[in-house]
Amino acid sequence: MTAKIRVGITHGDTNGVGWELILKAFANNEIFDLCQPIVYGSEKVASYYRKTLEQTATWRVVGDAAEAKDGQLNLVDVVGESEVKIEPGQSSPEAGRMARLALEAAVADAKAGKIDVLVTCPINKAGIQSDEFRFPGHTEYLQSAFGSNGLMILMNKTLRVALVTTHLPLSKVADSITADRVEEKLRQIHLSLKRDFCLSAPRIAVLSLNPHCGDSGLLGNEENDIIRPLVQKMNEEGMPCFGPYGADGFFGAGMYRHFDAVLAMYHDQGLAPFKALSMGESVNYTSGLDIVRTSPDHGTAYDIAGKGKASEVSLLQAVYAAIDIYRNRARYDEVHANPLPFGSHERRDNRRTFNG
């Protein structure tokens, strides 16, 4: 019998909607047929939200992820204190601390091979800051933890949007759009589309930095100096890239439907239209890490925290996406593990075949 994929889930900010999402998502026992879920969080916080929101989901506390069992929700209590302060809808250092403890424990277990994929519930980026945590968000923390340069991709069934810059002040974006950085992100997304999504010849659209693609230099030179030459270079190497496109016309005319992914230059340029098109039903994926990591496409939702109004759909989609990507990676890596070398006569034959 094939072992089920072990899905590590962090509870996120304890004053947000994280526990509500978890309790609703795992109230249906059918999901246990797909995976073995292991939540990193606080049993006392879980019990509070279960009672307050009148949820029916149950769990089993395990001392270690290695003790997790199939057919149930497993909980690793990373807080384990007699008293915890819960203030739904409020930012607090306590909620940030509990979010950090869950994240650190899940990452440690991921490195130790105790979980296969990681799904993170939302954190408050300001509330989690402390002497132990100095990162703009999950993405940057995970990049540091795994020693690799991840790529943020927001995705649903029909659209994937990746970002050159992520959590960065707008005043610093232009200086960060360098040829090396854009090329790195293009190569990352191209590999991710092939390895994580099983697309053999993915098409990538590249957005401009400036309005109207710079209007021939009138509104900026990044398009002419950086983006267009890179698009041409990638195509010459056999990577189908197109652009640059002005973001307003690109999304307004529905051009995204013709591409497998879109590379945006900065956070709101790509994510504002993406969320307008699919908010609440999509997934945030960090490609390029040693572990598959996904999360819901929304934040802590303080305005509805503790009120029973949060939808678990995006969390469920994050779990499903993590499982699919994990399987896709395994197949891709198996196929490409030991490629057969071509002999000199075979290379000559191939050139004749493809060039006519």
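By rigid core we mean the largest C-alpha set that fits within 1.5 Å across both forms. Residue numbers count along the first chain shown, from 1. Note that this is a predicted model, so its numbers are computed, not measured. First, how it differs from the form predicted together with another copy of the chain.
After superposition on the rigid core, displacement of the C-alpha of residue 114 between these two forms stays below 2 Å. The Cα position of residue 224 differs by 2 Å or more between these two forms after fitting on the rigid core.
The Cα position of residue 176 differs by 2 Å or more between these two forms after fitting on the rigid core.
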Second form
Number of protein chains: 2
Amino acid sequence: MTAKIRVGITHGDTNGVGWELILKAFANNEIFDLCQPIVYGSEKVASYYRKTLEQTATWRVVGDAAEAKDGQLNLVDVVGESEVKIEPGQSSPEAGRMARLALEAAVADAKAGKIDVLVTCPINKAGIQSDEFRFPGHTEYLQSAFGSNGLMILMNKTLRVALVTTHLPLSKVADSITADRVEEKLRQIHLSLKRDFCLSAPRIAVLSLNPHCGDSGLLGNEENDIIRPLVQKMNEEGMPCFGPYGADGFFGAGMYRHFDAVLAMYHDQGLAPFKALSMGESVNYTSGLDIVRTSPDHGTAYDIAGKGKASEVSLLQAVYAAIDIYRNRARYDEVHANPLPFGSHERRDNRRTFNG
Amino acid sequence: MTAKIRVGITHGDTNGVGWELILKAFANNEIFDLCQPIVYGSEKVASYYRKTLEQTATWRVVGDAAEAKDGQLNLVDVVGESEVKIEPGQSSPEAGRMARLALEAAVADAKAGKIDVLVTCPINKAGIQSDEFRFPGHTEYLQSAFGSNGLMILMNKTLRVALVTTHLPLSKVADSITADRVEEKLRQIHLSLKRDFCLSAPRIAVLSLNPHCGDSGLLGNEENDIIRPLVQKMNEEGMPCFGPYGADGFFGAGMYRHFDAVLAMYHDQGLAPFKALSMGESVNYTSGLDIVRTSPDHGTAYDIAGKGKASEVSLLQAVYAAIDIYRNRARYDEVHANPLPFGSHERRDNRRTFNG
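The structure above corresponds to the form predicted on its own; please give the structure of the form predicted together with another copy of the chain next.
Every chain and every other molecule in the complex is listed next, the one we just looked at coming first.
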């Protein structure tokens, strides 16, 4: 029997829906056939939500992730205190602190090779800020911790979306669309599609910045000046990418079904249609890190925290996605680990001539 | 028997899918129970598509819309030539000219009271430009023809979306979001929801300009400076509007279901998620004109023109929507035609004091 993939899961903000999701997701034993889950969190908080939400899932506390076992929900108690304050739906430094402890422990174990993939439950961006943590969110913290430029990819069953610009005022978006930046994102997506999703010849769609692709320059010149030439250049280099496409027609006609990923120019352009189509079943994946990291597509959901109304589907999808990507990466890296000095495809023309 | 609503329909660009939609939509006689359709177009072109696409719909040519009869597809031949050039899928001045003739005749008849509502098939924006026609599209032409500020509302079964800015380069959007402009659009939508959709207390959702509602100013100030104060002001005036909402969360959580209309700040923000959710069954409605005007949500579809692949669903929805709105308006206008000098709700406080 091969070893199960070790899935590290952080409990997130303890006043949010994190523990509810975890307890619901691991209530069914079948998931232990798929992976070895290791939750980084507080046992006290877990017990509180198990009781108040009448959940049946059980866990075993392990002193260290290295002691985790198959067939059970392993819990590394990163808080370890018997008195913790739990206020469902409230932003608090206490909840932020417990979220941070889980994240730090999981990242340390990831670096030490004690977990294979990382799935993070939602944190509260305000609550987690402290002298120990000064990052706008998970993505930026992980980029810093792993020292690499992650790229956020939102994905559901039929669609993967990445953004050229993310958290920017709309007034600054147009100036931020440069050929270099778009090219960098295209290369990141392309590599991720190959390595993380095992697509040998991925097709990427690029959206336009302006309505209707700029309507031949009438509604803006970025398409003609930046995006079109870049798409052509990438194709000449052998990276199949297409566009630019006007966002409304692209999503309205279901054209996204023909592509492996869509690169949107800015936040709402990509995420509003993506989320409209996802119906709460999408996953946030940070590509480009040393570790595979996914998360559900929603936040702490304070409005329903502690009420038993949260759906675990997106967390489960995040776990499944992380496992898939981990396997894909392993396969890709194995194949590409020892390339022949002269690959067969590079020799093909010579051999044809030789044999012909 | 009450008179049927007279639906004027323009054939649009003759190299596009207009005639195919019309022939398919009126192939079934049942629609004649609902309305009296009067097509403005070319009989020659109609015959061409009827034959090549093996359609069964028939029509009667009438010399004037006033001679149109119930129970049949009436055709006003606005071209009247026996030799016309038809090149499916090609933009041509000839196709543009025929589109213009239909539009001009239908608008003249609308003004003369010969039709009750107007449904337009798609035109090609490039092909129709000429010395006689210098407008970017239907909406602008109709605004000019009827001398009023129309507001485009895109709608499907569950959702109505209007835009504060429409065909603008993205770099110019932020500067165009002013309190006056947003307020004007809110008033237009509000009146339209009451008069055209018979909603006595419509609820309008307002989207934010920046991602995540500007994240307390971190991602832009337009929410705090412009949109929030305006929403508050409108509510104080008795117009129930809500927001601002970040577009991705709003569509992702299905919040649009709780509102009668959504006001988006710019083109792709509103139309990309709207069209993603519409699946080709939406209608474009120009509110605020003297005549009720609707159109299908798609363009000339040159890529499938003349191939029999076009779906008539959106055209039919446009016809149904126009009829519904016409009826609603008639009801609203009747009720509001002769208000009492002192309405009962204005007297209520006085009477209470008087009776109490």
